[in-house]
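Presented below, as structure tokens, is a lone chain in the form predicted on its own.
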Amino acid sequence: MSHFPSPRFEDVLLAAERIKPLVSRTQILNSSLLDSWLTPEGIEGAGHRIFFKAECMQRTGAFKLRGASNVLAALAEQGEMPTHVVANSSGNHAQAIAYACQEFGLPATIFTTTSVSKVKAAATEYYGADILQFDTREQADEAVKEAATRSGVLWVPPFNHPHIIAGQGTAAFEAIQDIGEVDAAVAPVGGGGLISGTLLAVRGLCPNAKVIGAEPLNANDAAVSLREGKIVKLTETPQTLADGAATPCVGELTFPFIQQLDDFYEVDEVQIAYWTQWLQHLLKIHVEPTSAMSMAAVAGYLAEQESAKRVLVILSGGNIDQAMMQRIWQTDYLTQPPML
């Protein structure tokens, strides 16, 4: 994917107005309780606002529309569509193939692992796509890099692709029309699609802002790439609940991006945990551990502020399985309210 150009801030307009008819205008939460349990006293100003971009009500319950979207879209605009798409996915990547495919008429194959969730799997059924699954990610990810080589077949990654990454951006983009200008940004990193958009997108809307990316610690491919200066590709299949930020490592076109965040946190299992808890609590949705992940990086971020601060929060997805929701409340933490 190498020989893709970076995208750039105007590659996020495009793709904001080309996959506006295929996409969901999702709304902008806040929760008041969370804001005050955050603010602690003497800061400056008003007090704290968070809010939070709920891209798990996007139309396949996950940002991963926006991407998908824009690569069929800008094909079709380019009179260049193939004639069968097949990705590979751990699942929100999966539903958006198959979703913008359907849209488009167009047969798609997914190729992804036997540990893929199962909600995943059968909504990515549902919206027409074939599914052939691999004991690991290594061999799906061969499988369709050969399936790729076919005659009218069009591999459309989950993250290394200048259009989805613009696609991704639109997230953000969206937000901060709505909400005006942000302090902050921050997004869960898995192969680094959404975290980049998310970058172009607020830096070309609000240059001062900081722009933070958070992943899980038993999957820190990212965080160590970051510390080594060059790539680096998990050795092992990550063991996470933000199954959503387990790949194994970034992309050639994400990782610049990622080299340029402000601030970068390493979420461990039990803040996962936590953090899905009280936001599935304080703001009455289906929220995936990927997508709370985020709030261990907003409250580090958060106690290290004298004034207050707007902060925007892009929850990538909200597609849970009940083995997912039973690992998740092993533990109850509600009794324990968040605080810096």
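Having seen the form predicted on its own, please provide the structure of the form predicted in complex with another copy of the chain.
A lone chain is what you will see next.
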């Protein structure tokens, strides 16, 4: 079991106040064309409405800054600032830690592998962090563990931490403050930090709303864990466009939240590419496949509704390398509009 207590709705409220000066209040985007396409004939009411919380426009390009900022800001409140921060990540969490540490004037070191994307490494270094590269992920994980034992050094994990979960929940919290009550909220599931925080925020603000998770079918450890009732780890490195949700397993803190979800979708690679193209095209944002994946769940949910619904979608980020963009756009899905 984790040695951290499970976060509650109150922790999301505190996080929202705490990180206000550190994060952007990202906008809510809509597409009237998409709304009309996803509203079947004869639905009761004015038609479905989808509200996109554009965390791809967040500083550092992803929601991860919310959790990282919340961890450091909470320590600052308590007067327990570390002298050095370390993290193991090759992606959005690394950039978030680097940026948040720069804001607090703290040195940060990121432990990663030699296969780290040059673009992501350059951004992490731009935000002032040092990068240590290892041959394998296991070596990087071992080294960060060793570094974290030193006095004054704080290791910030990517999702399995109450302040990370509460911080990530502030995206849904802000969104519902801005748009009012929703009938459903959807977010991607990697390690589970975002979906857990989203669940806390939505249950606190709209107790009757459905909270729905989406995961790549090719990295469906959370779905398998849900079926088996215990955390199951992927045995191989998953191949998926939704790289932000390719985490090997969920956390001890996040799994109980995932078990409270109202529905859960496993999304195949064609669907992921399809929705990435359509969201980029309709919303005019550079949104990553991990975010667009949620739309398969939205379409599934809306297809079952008999009256008009308001759905919140947390678009997690927009950091995509060239190889990924090429894969997303290799087949033309824009000739197949997503009519229900």
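Since the structure is predicted, the reported quantities are computational estimates derived from the model, not experimental observations. The term rigid core refers to the maximal set of C-alpha atoms that superpose within 1.5 Å between the two forms. Residue numbers count along the first chain shown, from 1.
> For Q102, decide whether the Cα shift between these two forms is 2 Å or greater, given a superposition on the rigid core.
No: Q102 shifts by under 2 Å between these two forms.
> When the two forms are laid on each other by their rigid core, does D268 show a Cα shift of 2 Å or more between these two forms?
D268: C-alpha displaced by less than 2 Å between these two forms.
> Checking Q177 here: with the core superposed, does its CA move 2 Å or more between these two forms?
It does not reach a 2 Å shift.
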